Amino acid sequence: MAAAVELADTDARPPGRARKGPGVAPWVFLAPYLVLFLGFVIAPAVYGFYISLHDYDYTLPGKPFVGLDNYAKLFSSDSVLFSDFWNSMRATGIFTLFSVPLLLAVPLAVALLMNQKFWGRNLFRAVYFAPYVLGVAVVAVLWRFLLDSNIGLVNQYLGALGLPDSVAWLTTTPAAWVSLVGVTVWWTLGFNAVIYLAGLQDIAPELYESAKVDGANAWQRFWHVTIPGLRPVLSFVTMVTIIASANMFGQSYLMTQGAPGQETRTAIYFITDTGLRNYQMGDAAAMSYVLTVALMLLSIAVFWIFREKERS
């Protein structure tokens, strides 16, 4: 029937007409987002790379062309940033390296949980989800006082449980790591279990049931039923969590001030410190792209892992 009014519809057409398209409408819609996404997107990151091709002091009224000397720097073993720089990314990597499979594993048990039917579920999800909605800053202070060596709660508590009650938490490896990365879990698990949740409410029950006649186990469900159910929400949480560990900042410049030494200073912590405390923003700019262009081929690697295998 639909066919048979598209083809009357197509023969009462006068000839040599041609169907109208959509017109202007669309583009006036998106025309808000197109204009915010120009202005603080794109020209920024134009911006952006003409500032890391200059020795850019904004400080001074000249800038300079230095082509690409910026980036060389970065990569000689001469320069004064080289050392800097990449320990800065080490010690990113090391977050990163650490957090982003807890904030993977740790969310969806959470999830899995919060799925089920049980008294009081809703709070439950109100109480995981609460310290994600709190700021950078409030947890930085809130933590920092709590892993205090001297005056903290957290070695108070060990002490009365007959566990060693002196540990520097904030100032001494590999101590700064672990409260780094508990702190941020703590903080943030609430955001990736809530997308978690929201892809197992919406893996059909009927696959559960097929797989119990078929006599499969709690564990074989979860691998070939839930899994495969979120493959796209995996790939999401993977990306969005693993950009945000490479962007660490406030955490470590809150809590422990790049120590011991400089050894939780993370990228974005150096290239701070490089573009507004020491006003190399050319240098800083530069920096910026060569961490852009590591995560975009993380970001390349994490599509391939989770892309759909063609059945044969």
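If you're wondering where the values come from, they're calculated on a predicted model, not measured in any experiment. Numbering follows the first chain given and starts at 1. In this text, the rigid core denotes the largest set of C-alpha atoms whose superposition between the two forms falls within 1.5 Å. Compared with the form predicted in complex with the partner chain:
After superposition on the rigid core, the Cα of residue 28 moves by 2 Å or more between these two forms.
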Contents of the next structure:
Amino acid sequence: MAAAVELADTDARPPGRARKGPGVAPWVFLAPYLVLFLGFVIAPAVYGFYISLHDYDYTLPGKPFVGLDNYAKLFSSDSVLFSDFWNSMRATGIFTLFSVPLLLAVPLAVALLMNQKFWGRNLFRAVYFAPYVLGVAVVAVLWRFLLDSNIGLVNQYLGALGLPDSVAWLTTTPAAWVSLVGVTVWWTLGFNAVIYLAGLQDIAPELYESAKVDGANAWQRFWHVTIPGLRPVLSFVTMVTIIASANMFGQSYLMTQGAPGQETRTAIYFITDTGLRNYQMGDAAAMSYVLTVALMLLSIAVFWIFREKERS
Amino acid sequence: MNEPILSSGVSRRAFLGLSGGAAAGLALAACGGGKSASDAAGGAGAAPTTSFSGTYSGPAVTLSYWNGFTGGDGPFMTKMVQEFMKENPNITIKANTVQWAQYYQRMPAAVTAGKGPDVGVMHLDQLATNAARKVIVPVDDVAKAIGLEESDFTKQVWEAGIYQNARYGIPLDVHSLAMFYNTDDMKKAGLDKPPTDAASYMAALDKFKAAGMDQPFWMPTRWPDHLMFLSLLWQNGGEPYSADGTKATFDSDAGIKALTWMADIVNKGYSPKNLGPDTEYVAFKNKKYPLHWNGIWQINDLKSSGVPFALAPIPQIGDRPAAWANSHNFYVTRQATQDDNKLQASKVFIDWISKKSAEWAGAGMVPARKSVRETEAVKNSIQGPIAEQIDNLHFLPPIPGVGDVQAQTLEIAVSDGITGKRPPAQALKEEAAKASQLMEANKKKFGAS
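Based on the form predicted on its own presented above, generate the structure block for the form predicted in complex with the partner chain.
The next block holds the full complex; its first chain is the one shown before.
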């Protein structure tokens, strides 16, 4: 009610008179989202930080305050968690490093192809997008059996073609990384491709026409019309893909179970194990914060890179 | 992580006023077991003080019952629950089956939130952990009312259910690691009985090889390789953990010998390298090789797969017979203690099922009670040979948190030893040191007993 009155007030002011400020109106409009944001993002984040300062096991009576010990443990090499945690961060890093470029390039190629006019185009668009609607469990279990080194179809077909058929796709590195990255690209490329496709359709055809008139060849049209036209989309896709890759969990949890040893156990996987399996929630919360800070730094770097390009 | 919790167990408050004469005692019990953990920080969870009569005559009640029987054992449990409900019309059992792998993560969380089971089944090696967390409450009175006696059980099953002088589990069955063998392949290799010791085992492997089966014994690199390791460790006279729960000892000479033997199976070419999860099981079902070690709970699944198989105790590779085993135990949660009717009904349910453990043998398990185990029906079942070996079975000691420690350390060491990532001795040494550190921390966390 108060809001409505306030609104009416602002409207009633004769034009030209100095306005004191926006008043509560913006807040009222923001409220629905703000409530959710505070309740489901800020509050848990603050609570998570509180947990990270305690030796926290919710099933036990005592949850002693330990200050920054949980963080110190992650950075001191004589603690039990140190090597496991940084191994898992390394695993996340490796996965991100190899999956992001592929998830940026391959969907772009697919989108360019799907943007052509040809018979059956809609069918192919659906085919490329189809895996994305599957859940991670379906994808991972499916590929776990296909990629099994002894009884899987992939090795079977490789053998039939006269290629090496004894690669242990899920239990040795680097083959396991090839599997994890490959499966993830197959699974999620449809999402990025759809966004690219929308971006491509937003580029005015006149630009291509005038480029043609100016004598630009296909490659020049791609480089000087398509890429600049896609820049905002590209920046969004890059960010989303990096964050999604850094949060990889299901694929390694279900396909490799972290094997060989714990080499493919990603950070989120290790945090889950620590917090929900071993109930060391204080440690897990501290690790989450370290991962979050790392991701924030990375995001800032990406922002910066794309801004630089826009200026030039 | 994004699947919904299956149970929608009704949250309830204790309607203590409704229950009759024993209300005073009950109120005490409800406080001890039901209040937030900080109130009960003192002892090992307050024991309900009510006596157990064996029957339930209260108002109609619904019990939330959790178990992890997702395999060939599931249908048997469902059938038994239905029979129970027919005989006890005022008790409704709402069963919730969760895979064991997720069970021990969800169950304590659900009980803490008051949406967990009132009664359920868990493994013997999890009882101490959940007792220390005060998720489950003592059931000494049920044990007494059912007439459980130590003499009816093997010592280890009996003792492993006791934590800080109170009994937390009512054993239903015992299940162990066993050796499955393909009977057709045995004939092909000219073997008339399964190998029983190290020498005859290696001889059998060579005979299989001579009969054209190049890789006759597939060595898993994940589940259940650690169960094989534990069995061999015990066969060599070792122990995985010190009795007081402060130290990991699986890197002893006995352990190194055990893991070296397993790694050699791969190194000598009897097994493919770097097997994926479950590969060896699927391959055995598909008749790819003759000798397979796994838990006896796979019996029904193997029967339906059509592979011709029989079962024997695992061979004695070390200097004494031993095999890893575990046991399904009934428990009552802190949540059930908030409502006396539920508490009573839970106990009636446990009592009833426990007496039917012979029927449960159909699920491929070995009944925990000697009196049931020695019936003809059990002796003549597929798992009969295992039932006879019960005194050779070893269980993990009741140390709170030991399961989690094992998953992070011993299992990794065994896997690395088999895949050759680290030499067996080094892998065991490094992981045992880490396990000791974790156990020390656990001891502090759960409070020294």
